Amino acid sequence: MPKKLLVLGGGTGGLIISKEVREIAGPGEVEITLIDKKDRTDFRPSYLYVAFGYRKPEQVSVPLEYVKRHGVNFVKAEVKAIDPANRKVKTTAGEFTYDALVVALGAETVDTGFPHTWELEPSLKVAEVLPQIRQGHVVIGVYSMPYRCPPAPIELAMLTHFYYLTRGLRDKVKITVVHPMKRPFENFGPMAAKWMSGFLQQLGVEYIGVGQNPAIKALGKNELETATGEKIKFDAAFIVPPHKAPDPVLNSDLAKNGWAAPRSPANGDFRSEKYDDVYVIGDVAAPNVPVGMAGTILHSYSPWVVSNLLADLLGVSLGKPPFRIVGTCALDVGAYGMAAACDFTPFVKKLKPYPDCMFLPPSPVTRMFKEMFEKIYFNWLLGVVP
């Protein structure tokens, strides 16, 4: 009888683990079932492109049925409860048992009623609002931390700048970023914060660093109030919503501090703190690593998860892959792009106060890479390009 690997979540984490385990273990050795409440998976970074009209929704999304090409079962169902003590997961499609469980359910957003680019439908609302503002004040506010893709609010501000610049309206539209961090990119170190502060000044984008989390106390129709009591009026606001772990995780004993708790990420162990047969990866566990919520970071440590899973399921050792937690990020500024590569390993191991980051100079090539990676992503994980 093949062992049962149950994967919860059809985002980056679930797809990487399913694919890479299957590449080594055949269907006769490991039966892999992936469960997600949606029947499609999206390339979330391209929600920004949907908002600015560079992409249509169907161009950044593919059916999860394509996992069957890898010999992976797909079940469209919502996870209702996780019972790790009894190796059971309850869903709207019934109950599932497992020999090993991977929880990659991601982070959920809490609706504030304002458009944003962290989900697909609100991104379409951003696309509706942008052309309506021909003069006035556009605010990009981050309600609280953590949230998916830490640099993305700055990227949204830069693309908003480019949008109005190319329409001859930039001098009529003020753009402000409201953020919990006192300086942009300060989580990447003082040099990164200094550089990005100067760059935003060059673009004429105001940055209000609240220095508190949450940063926003109240949201009105045309005004927000920060946690420090400052009131900011706007004509349009794009608000990064609060993020939370899914309820099945919060209601289980896999959670700590509101997020799934990996056992010892500094040593490459992403098993849950309490259960040897449960792994918690990706956004749902990122705050407890601690790293930002980003698929590229998850990809860097996934070899350790795959190696440990195969040892658990098949009793074979692949050896220990080189352990590093790294991430790369390409930002679209409009006419060109910029990129950063960060090694979070010394930060996660508490050897340094910040990750080791390298920033590449602005270049049109970086923007091209960002657009190409969207296609590479789908082709790599599902063998299809939308």
Ligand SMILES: Cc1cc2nc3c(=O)[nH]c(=O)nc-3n(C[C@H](O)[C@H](O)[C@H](O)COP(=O)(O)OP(=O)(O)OC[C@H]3O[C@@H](n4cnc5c(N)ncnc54)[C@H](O)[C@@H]3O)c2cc1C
Contents of the next structure:
Amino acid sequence: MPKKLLVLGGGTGGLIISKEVREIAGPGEVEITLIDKKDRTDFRPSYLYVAFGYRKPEQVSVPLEYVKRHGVNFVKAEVKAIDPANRKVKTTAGEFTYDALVVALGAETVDTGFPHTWELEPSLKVAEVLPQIRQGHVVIGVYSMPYRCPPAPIELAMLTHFYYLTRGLRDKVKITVVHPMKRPFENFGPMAAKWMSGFLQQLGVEYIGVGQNPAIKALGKNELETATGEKIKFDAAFIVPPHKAPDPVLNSDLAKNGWAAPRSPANGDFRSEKYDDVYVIGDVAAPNVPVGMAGTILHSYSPWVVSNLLADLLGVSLGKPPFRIVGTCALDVGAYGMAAACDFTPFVKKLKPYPDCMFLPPSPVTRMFKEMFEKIYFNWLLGVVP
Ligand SMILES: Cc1cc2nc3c(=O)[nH]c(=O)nc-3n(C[C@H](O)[C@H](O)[C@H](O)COP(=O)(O)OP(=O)(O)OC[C@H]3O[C@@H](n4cnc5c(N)ncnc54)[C@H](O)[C@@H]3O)c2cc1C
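Can you now output the form predicted together with this ligand? The one shown was the form predicted alone.
So here's everything in the complex, that chain up top.
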């Protein structure tokens, strides 16, 4: 009888683990079932491209049915409860048991009613709002941390800058970022913060660092109030919504401090704190690693998850993969791109106060890299280019 691997979540984490396990273990050894409440999976970084009209929604999302190409079963169902003590998962399609469970349910966004680029539908609303503003004040507000892809609000600001610049309206539209961090990119270290502050100044983008989390106390139709009491009027606001762990995780004993808790990420162990047969990976666990919510980060540690999973399920040893927790974020600035590549390993091991980051300065090649990454992502994970 094959061992049962149950994967919750068909986003970046669930897809990487399903594919990488299947590359080593055949269906006769491990039966893999992936569950997601949606029947499509998105390349989230391209929500920005949807907002600015570079992509249609169907170009940044593909059917999850494609996992069947890798010999992985797909069930469209909402996970309602996880009961690790009894190795059971309750879903809208019934109850599932497992020999090993991977929880990759990501982070959930809480709707504030404002458009943003952290989900697909609200990105289409950004696309509607942008042309309506021909003069005035556009605010990009980060409600609270953590949220998916820490540099993405800055990318949204830079693309907004480019949007109005190319329409000859930039001098009529003021752009402000409101953020919990006092300085942009502060979490990447003082040099990064200095560099990004200078770059935003050069673009004429105002940055209001509130220095409190949550940064926003109240949100009105045309005004927001920061946690420090500053009132900011706007003609349009794109608000990065608060993020939370999905309820089935919060209501189980897999959670600590509001997020799933991996056992010892500094040593490559992403088993849950309490259960040997449950792995918690990706955004749902990121704050407890602690790293930013980024698909590239979870890809960097996936060999450890796969190696431990196969040892648990089949008793085979793949040896110890090299251990590096790294993340890359390619930012589109309009005509060109920039990239940040960070090694979080010394930070996660508490050897350094910041990750080691390298920045690729603005260049058209970096923008091409971002576009290529989008195509490679689906092709690599699901064998399809939308
Ligand atoms: C604008 C933007 C730009 C980004 N840019 C970058 C970048 O440049 N580099 C980078 O590394 N990362 C980037 N990211 C972050 C990256 O997309 C995420 O970190 C990554 O998708 C996390 O993968 P995950 O598997 O943990 O969660 P997700 O990909 O969010 O997948 C979670 C899955 O679980 C499913 N799910 C949730 N709850 C349930 C339930 N109860 N039942 C069933 N299914 C459920 C969801 O439908 C979803 O499919 C960006 C994100 C955004 C929004």
